[in-house]
Partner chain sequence: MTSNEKGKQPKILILATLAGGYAGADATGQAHTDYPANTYILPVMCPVMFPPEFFVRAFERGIDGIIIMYSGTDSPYKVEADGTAALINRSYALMKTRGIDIRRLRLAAICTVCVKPFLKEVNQMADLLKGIGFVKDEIAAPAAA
Amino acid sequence: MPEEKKFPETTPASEEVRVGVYTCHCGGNISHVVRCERVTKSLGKLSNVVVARTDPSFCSDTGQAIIEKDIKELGVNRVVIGACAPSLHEQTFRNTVTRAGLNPYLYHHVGLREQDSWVHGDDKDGATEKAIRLMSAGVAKARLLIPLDPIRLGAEKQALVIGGGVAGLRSALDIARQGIRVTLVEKSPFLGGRMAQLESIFPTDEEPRQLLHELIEQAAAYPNITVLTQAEVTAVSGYVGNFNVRVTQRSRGVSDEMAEALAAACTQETPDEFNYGLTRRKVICRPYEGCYPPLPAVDWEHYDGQPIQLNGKSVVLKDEPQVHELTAGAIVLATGFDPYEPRRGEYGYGEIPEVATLPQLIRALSRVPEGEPLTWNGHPVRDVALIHCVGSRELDGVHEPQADGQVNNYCSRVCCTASLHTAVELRQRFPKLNLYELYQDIRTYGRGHEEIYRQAQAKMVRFLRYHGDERPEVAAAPAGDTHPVLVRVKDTLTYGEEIEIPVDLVVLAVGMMPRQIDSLVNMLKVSRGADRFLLEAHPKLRPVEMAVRGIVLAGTAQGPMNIQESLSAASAAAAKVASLLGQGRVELPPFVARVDESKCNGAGACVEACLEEGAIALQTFQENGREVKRAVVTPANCTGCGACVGVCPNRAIDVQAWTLAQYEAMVDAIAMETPAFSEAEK
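Output the coordinates of this single chain in the form predicted in complex with its partner chain.
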């Protein structure tokens, strides 16, 4: 196990300030626009600057070595680096200066790529002047930097996993296997999520509920894992290492002994969402035999409160929600997806009974006994059209926006293979069916997926290819026609021929949408992307972490994925949680308020302005025999917003590393009448 990180002895503030200034070419990304040599020349003339350099890439090993050498050999004790966005490499360079023996907070990062060279490509002079002023501001700030130590907090070796589908289960199990306790919270009464609604998984043709069963057995049996079903997170406070979470759990409603009998006696029914509304179920039920937990539960959303007659007695079911307060060092979001629900009338959906979604067809097929023919809406099915990209790859200005004004312009990634996999199954079970796949591009990208495409081609599935802006049309056939539905498509495989296909069933290969999790998003203060899925911190560097520390992503809450990909992402999320909590300790950046005791006179404006629970309070001290009041900050509860800074009449409080004096110095450098860059010309 690694030793506790120790920062180098902090540099005394009284020591002479010696600034090193480094302007990165970023392999041409910056230097093609910003004249980096001129920036260096200008900055080199500023007071306190002892060295100014450029390099093709300071983030490389050699680049970092240059900075380390300057710190060691030239006594550089403040470092300013102009490079890509700080989100990319601020941490890299903090580590660099630390290695060289400098406190990591004696370094300041200036973004010269995203905010300069990449946006002022046609104004090289302007971009260069901007770089000089921003770097000068960086030096101005650097002169006022003081050494800081991170805030060290104990971390609960406990994680919260939200979502009990395949991703949540896999994450929970993998985290628990690292010796970390896990609470798994699932909103519905049963584990398994969307995967339980499938019948066969590509490309292995395995039985999904069997795989789930094995996973649930491992997870539920794991002594480290607590499973809470019918439970929702209702409040969150705190921060990485110490999130305080309130979980509200509804009653199962029926005791284990009575569950089966009450389910049998229950007469109230509601559409069964497990079968996507194709069938009805009781309000005391289980989704399928072999589910977990195995016994029926009450569906409180739909139960009408009426008594249920059992053995001559009236039983009224009562929901007595239980509140669990728990702490968690980290949170895994595995909230999953919903299949896209087509608008009424979209490809005839909701208006023509012979139009169904692919998830509905999968459920319907599971209900057709082996050897029996396929029927739909009471008619035998002879011809089936499967339409791809429903609710995916939509185009702005072509497709009707959804309620939030957006179109789903992303690819849902799984529908092509899922649709072809279903076509192959249909062909095997009902050899006489005519099958049509209407697609834009076949995206069978995964290992073993192309094989399914080849099988579908070999099995005489007919392919028709449409353009994204000329989607197929679905209409009810005139009365007395041979088939109930007509599908019209301009088929580019026959050079744009307008083809009309009479079919008995239209299947819409619908895409994925994120689940409705607004309240979670608000409570956790996490971000969503333009596609409405949860947004990772960086798609390449940190693909399963979120920008909020301690919160990680697993599975389709992040974007469309198949089961294999969800499992990988879930295990990856577990690795991040294990790295974070494995040591039982978390370090936070020191960006919290600090009171200057020599200036604070206990006015208390800061306490009034602060909205964070327990972050700042007035305390009474004895000083030279007198009682004085002063503000005192509790760093672990301070978010560093600075609400206290602006209101203090004495300028006695500041956020560390973001002080008002530093901002004033930066503004002066930017506003400078004769900027440093013109001096360089002399």
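No experiment lies behind these values; they were computed from the predicted model shown. Numbering follows the first chain given and starts at 1. Each form is matched to the other, and the largest set of C-alpha atoms that superpose within 1.5 Å is called the rigid core. What changes on going to the form predicted alone:
- Core-superposed comparison between the two forms: the CA of His213 stays below a 2 Å shift.
- The two forms, fitted on the rigid core, differ between the two forms by 2 Å or more at the CA of Leu588.
- After superposition on the rigid core, the Cα atom of Val607 is displaced by 2 Å or more between the two forms.
Can you now output the form predicted alone? The one shown was the form predicted in complex with its partner chain.
If you are looking for partners or other molecules, they are not here, because only the chain is given.
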């Protein structure tokens, strides 16, 4: 095992506090409002400040070099930086001071951009005054900073991957190849996810299930991977390196010997979700030939409990769930997405039989033999309109919100190419079709996707462009009309001309919706973004990590992606898990509660106030021949929220790096008078 990393130390008792203060222009985000030079002059007059500087961008290599040089040459042993939000570059600057030989926790970050310049753009003098006070508070805190070491914990070299689609499979396989055991949990009875429902993938036109099955076969056969289908995570506790997980797995309900016979004898049917409700299936089924696992499974959600007659006997199917307890060092969320389901009446969906979604059309085309004409609702299809951005790019105040009161104002990214790809396929298979693409913007952003757009143009697909606040209208045609549906659109390509298109089929290119996994979100205490997809810790610096340490994202659980992007994100998640668990230990930030035993009287108010299970507890100790109770913190469970600090009657608890004494010093500094400047200095 590699030698444990030690951070540089500074002993405050034996060293003079020497503070370096750095005010960043943030590329103009701060300096366009805050007079940074005036801030620097003011801070340079404070006690213990040995250097105060400004720079266009302290997070750049050049800016970081300035800070490193001051630490090495001027003896700076406390660093205060005023810049953008700490969430963006706090770790950047911790690495900077560490490289210079300083403990990374002897640095304090002030968010001048979000807390000052962005909210006071119309008051430069006031913003400058506020910046001085905020930075002065940072200096006051810095004087009281002490060296800290991260919390080091052992880590179980096992990962849990939740979701058996293409992203989950890719993550599981990549993690297992790094020598880490993996448990893959899939809620449905079969692996493959949404990719299994496709018939070809853009831009290569490859057969998706063939590629998918190659990945499934590799993952299922890999010795380090355990696959649990028809299973759900029902409880999670613990922390990074040591998550305790309970998985409840429903039984398949049929044995190898009787599966086919029972499936044949079964008469109960339900709409087939694999075909998006266009067909019906039995409650004992497999979605398609060649699926994995190959054994049919019972759909317990729709099975009515009635016996099945087989060879003169009544067979009652029984669900006998199994509970699996496991320990995982990290968790990968690859829970996927759901296609947007239009509301009844939206573009005529659910009311006009000739209105379908693009996923439904893809499944319907898979059942049309080569050379046979395309029909829908019992009549031939001659004219097709494909409408983009259904369930995406919605506008507040214009479009009806979703059930949670929000509109889907995001772009689902893949719908344009998927719609165009289908239009090209329709033209190839049914050359006499008239095809109309009704769009806001064509966003064929991926490599090779623009070529699909050009193919559609070359194949005489007609394009009509509408504004988002004037979407097309779909209505049933009058009885006896030549076509069953009329589509009306104000076409901006012809300067707003209102066009009516009679068609036999309307196809809605629906967007991606975040999957409903509220119970899992609550168990793991992870966050969603404004679009309700799972939210990464930082879009650039930590693109697949979540704010909860040890939980990472893979694929469309994070947001709309195509298959290639999902695979890349899945491999990135696997790399993060491998780096986290590869050494058998993890490091956590030291910002946790610490008890001063000399002040603690064991009152227990802190235990009652604690929001995290197992973070703080009362323990009994022997002291001068008598038993006493003292609060004891378990750092791995503590999140540093400070709830315990506020209720302690003796001020016996502090959060490391955010102590009460530091807060008081900051408040005093904010309340002090700032230096006056002459007109020349201004």
